[in-house]
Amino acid sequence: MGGGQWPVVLIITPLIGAALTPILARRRPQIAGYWALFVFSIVTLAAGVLMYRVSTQGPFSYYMGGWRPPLGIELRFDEFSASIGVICLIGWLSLMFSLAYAKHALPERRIPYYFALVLLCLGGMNGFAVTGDIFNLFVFLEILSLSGYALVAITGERIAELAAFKYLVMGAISSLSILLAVGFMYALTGTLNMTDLAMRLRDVEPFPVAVAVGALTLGFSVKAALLPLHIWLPDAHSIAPSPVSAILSGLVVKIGVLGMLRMYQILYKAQIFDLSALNTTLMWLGAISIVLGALFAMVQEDIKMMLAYSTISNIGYIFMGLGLASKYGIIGASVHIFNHALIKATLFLGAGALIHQTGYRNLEDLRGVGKAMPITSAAIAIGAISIVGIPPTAGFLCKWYIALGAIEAGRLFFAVTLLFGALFIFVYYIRMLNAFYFMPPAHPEILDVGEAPVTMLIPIVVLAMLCLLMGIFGRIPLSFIEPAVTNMLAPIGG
């Protein structure tokens, strides 16, 4: 125990100011979108402090009231749980983006909404990131995923409500399969703690747990849209605000990825049957994933479309990461997760910056914005070639690793499945940078544009520059993420 109370600031902070944000802008809307990031100030400091406990003296846990567990509710900080300084830097740049954004693409009675949402949903994830109880994992992710419904409907155009509603059917698939594996859980081994169910899983029989593994994973994979559980992604991140795609593409989905390390976390202390089948499964979604979602993508016009189809074909790198059993590939697709929250933030923030100010989102009509908004395109390039993964970005480590874990697991075939989705990654963002810099306008006026007002601008430099730097600086993420696989599988080595 210790820490203070920042562990109860971290997710109390912007829940509470999220309920408060629509009384208080209630005469004033445009003042909502200052007291959020006020609000997620205080969090994100939270967020640092644990972070930095974290990197210097190990995993801990904070229990709610004191109570341990299993009576009381544990809050476990560990390696995995600083995907928070994620959550929190993107968050908290993306609420700054939204202080112009918001006045021009939502109506102004809506605002203070918004940003409430988007406190809401911020502060889901970070409850989901720490708590070390199946039952609040499952409680923290309908947080996160009902306000996400909402921010995707939140301009209530007819189109964006479709899109929400196919999400929120999606969603609830996945939520009704969690909540049946939470109670198959708690039904065999009487706890919902998961340090308690690693032990106690030891003397069930395997059967209703595969049962519940089963669900579990269909749950989380819903929420992280692979293939072909995908089909909620491709109209809700490109329909949304452009800071809700970046919140929905660089966060929402890698929750899913991180209930399955979760998941694993359980299952590897636990060793009540082997894994092999299920991770078979994953590698071969993961691989049909990086492939079809880069297809999909190549063909798009529309730019938002384009980077949701592209969201796919990463999440497969690191489902495939994941299947690969292996320490590097684990490693891989664990680093993935942070750097490509990275990336798709400065992808999306860029797109929503050149949608605000042109007018347009098609490729065509984008021709020559490259000359008009020349710091927003070159980020968005920065974004695009650390996608594909050229060193030295933030994405050439991530996809370095995996491929080292197909290797390591006598996987040949996977690393070069993960080669050839880099290459129609490559073709597809040379369509858009070839559109950007090097073909004439489709509209002359295009010229005439500027760069976004500045508290839009700054959140796309300083991602595209952390893309850069986490490329440079790669142990920073390696620091965090190369002791949590460790101990992980731990049990499997010995």
Second form
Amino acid sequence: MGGGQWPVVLIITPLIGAALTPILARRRPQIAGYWALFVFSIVTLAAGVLMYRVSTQGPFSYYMGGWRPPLGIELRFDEFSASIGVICLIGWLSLMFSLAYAKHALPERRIPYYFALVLLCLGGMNGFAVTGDIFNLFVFLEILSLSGYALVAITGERIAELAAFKYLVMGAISSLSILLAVGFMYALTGTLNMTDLAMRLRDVEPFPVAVAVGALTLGFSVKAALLPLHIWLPDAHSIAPSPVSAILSGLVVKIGVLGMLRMYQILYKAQIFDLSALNTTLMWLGAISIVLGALFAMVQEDIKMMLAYSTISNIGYIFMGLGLASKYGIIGASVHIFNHALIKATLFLGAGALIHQTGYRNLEDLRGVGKAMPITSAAIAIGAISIVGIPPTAGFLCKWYIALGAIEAGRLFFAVTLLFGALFIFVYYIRMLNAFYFMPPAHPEILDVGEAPVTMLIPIVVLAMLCLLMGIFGRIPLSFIEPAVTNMLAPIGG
Amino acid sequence: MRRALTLALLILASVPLLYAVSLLPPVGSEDNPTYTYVVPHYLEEGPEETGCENIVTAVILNYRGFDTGGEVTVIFTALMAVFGVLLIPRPAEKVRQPESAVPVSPVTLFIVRTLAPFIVVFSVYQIINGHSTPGGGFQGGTIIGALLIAASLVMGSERTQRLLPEGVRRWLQPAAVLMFAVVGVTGMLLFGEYLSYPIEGEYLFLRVPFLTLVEIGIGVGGAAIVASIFWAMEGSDG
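Output block for the form predicted together with the partner chain, input the form predicted alone:
Now the full complex is given, and it begins with the chain already shown.
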């Protein structure tokens, strides 16, 4: 082993930081934000070091307490774990955005708890991405889900509490189903380590494994809000404070997808049964999510509600890519995890800034805001163009890959669905941009509001730039994902 | 109708689950992998390698200590969630809490007061002896937490909270998370990995104190969190 303690820094620092937040901010709640930002800067540094290490040396392990698996818990840092890069980036920018936002949107007494919960959520996600042990995975899933439920309700509006409760009930069912699957796997093999599990699953009774796979798929699809398990998402994501929406929509739903990727890693390696039925189901549900998500988004008036439905549609793309089970399909899905996170964070933070400055959240009321807040509106426009997938922005590359994957798998129908989905998405974002730039304002006083405070503006601008750059430098995430997908599909000759 | 549908769905879902359970390796059979794979090592080497005569503690604090560290964080997250959702802005002036409609029975008050020291002694024993006998921080902490709730019910929350002033409470609530971090980082600096305990050599004497420290952290943190959640839900501040 020796040397690298960075995986520990990555996971433990945000948790310790969160534990200390209420103590430090007891007398002055406002310092909680700066403290959280400082703590998370250290975490981001650790993430940078770890990503550099995995890109130069390949995957590596860390044995907790020095106990080798299967005795103890292994942290396994592979290319999929590099998703901590996007977790840290969006987490850091959302925390920065929160500094000014929390002061305005939250009761003062709750501010320290808000920042503690955000740190816990981000730390939980880092742990989830890095662990190589399925029970440990569940523990981190609970940390991040629990903090997510509370963050939805933290503004204290009545409807927020209702949305959070719906989220909590659905989330608890999905966690339970994941825990059940973990229990089945342990009962069958006697091990919790993922690598070990893949080996030992080869010679066990296949039926209980199939049930466990079903339970995992159900659980992770609820977390990822795949149609028809999405019903908790629109309310939760639109009612939550905007930086929380960015984290939930950009990152937390992706945790469900990452969980699916981990499950596939084990299943492809174990090769105990044919996965084509599961893949076909995911592909169809993905296609239905794309179309219905986009259709629902088109009829929304509330800007954040529209973005929330658009998340469902984009999760559909990712699941379709996974279900295609061809190399390009999975690569496209994995890149879309990164790029959609960037784009959706841009859009939600941008929408947050608009709502923060104008006090309106309906498209009709927001007419003409393009003149009043040119920078924010431009950033939202870039995000909108990216999410439609117009080259050279970030969204183009992944949709292109997923379409290639569909053709590669001989599924032309799905490539067509993908194009139609992009068309629908285009329609509703055009509607939004039309309202911002070309319609006469419904409320004349909207022209007098200025841009948001600079700590809110910087994250939006940085994210918008990344949306553009990721289209041009799309090779960077690809360089992580391509070897990972090749490795994953190697046993089935993909 | 709706009820019938729900019932049908539940039955439909339970059939494959029950069938799958029937195919799992039977409990108690000697070739069940949960008994033959990792567990023999825990049983044979556990007390020697970890310093815990209680194998359950050896697993939860040592072999899989990182999971336990995560679980205490889940409990702490629950507290943060309760505070984040329930705490309302402090009123400008302290309003006196309305006395409960039914006066507390002197019998209950007497019993709680008389039993309190014994309850505390028992829970302290559970916490400190956790590494060698059944029990431990979680159990002991919950007992103290329950005692604090009982005391709040008979003496009123305000009087009970005076035992743990707010400044102290804020430190005790994350005690489990922080204690894990302290012991974990010390292990990392001295013995190589996070949450490592010495197996041999000159620091071996540190092992039992470290385990006890973690148990105390879990106990104190658990007690503070259980009581604080009760107080927050009652509306008298966490």
